[in-house]
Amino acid sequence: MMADIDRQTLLDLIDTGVQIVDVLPEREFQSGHIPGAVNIPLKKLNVQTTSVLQRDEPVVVY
């Protein structure tokens, strides 16, 4: 299921240990990102690159 969320909802989800995927290019990710986020650039987002994620846990992509 996909849904837009607001900042407070994101903060609440982070407190529960949600997985966070940042799809910015690596250079932009290195400049700043949400702590704990995994960088998978949008152009490289596929089955192989997402294999690091737990399939049975929620994921926030930004």
The other form holds:
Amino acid sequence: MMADIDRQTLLDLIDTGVQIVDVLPEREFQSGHIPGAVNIPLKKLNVQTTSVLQRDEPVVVY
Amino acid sequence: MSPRAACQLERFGFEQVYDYVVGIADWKAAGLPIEGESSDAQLVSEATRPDVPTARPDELLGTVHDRVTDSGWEEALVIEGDGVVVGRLRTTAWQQDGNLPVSQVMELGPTTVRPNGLLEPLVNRMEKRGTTLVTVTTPQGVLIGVLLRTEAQRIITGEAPEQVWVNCDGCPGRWKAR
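Got the form predicted on its own; any chance of the form predicted in complex with the partner chain too?
The complete assembly is shown below, putting the previous chain first.
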């Protein structure tokens, strides 16, 4: 299942527990990201780099 | 960029993928805190108290009430053996027969939040809804502690907490009554 979400939905998901992935380049991630987000730049997004995430838990990407 | 990432994650087997398309720009524009070089974000963990009393579902209500009263709290959370929160005993529960098992009196499935959530937006929502206490758990539902709105508001405004901070390895928020 995949869905676009707005800010309020993201805040609700954070309350209930969600993994957040920032796919921006590392430099942009370092300058400021959503609290709790992990950085996996889009160019490095693959099965191996996403193995740190739980596949059966909700995940938000931005 | 993120729609492509969302598609890839789904292809990798992720079951629930959400795309926050407007991303960090929208987040910042809303004045929400960020982590990073210029961050001062306060998280739920900073206001989480782990010393909330707990009870097992098969305990007698009267026994639990005595324990809760002795601890100085007014409520308790009900947990299973693995620490997963299954219920909450509010102040109204103490009016019930003390010989009843907790499982027959507890409020099922209390609302929970995660420790890495943003503190201020949560407290604002609690205030709007008139909520005074919220349970903090891991994503798997294991109890970490509770967040009391009045204490969280003191932390947000920079006032000295009414509790003493106690260090604890692996615990994001450790509080002990003075």
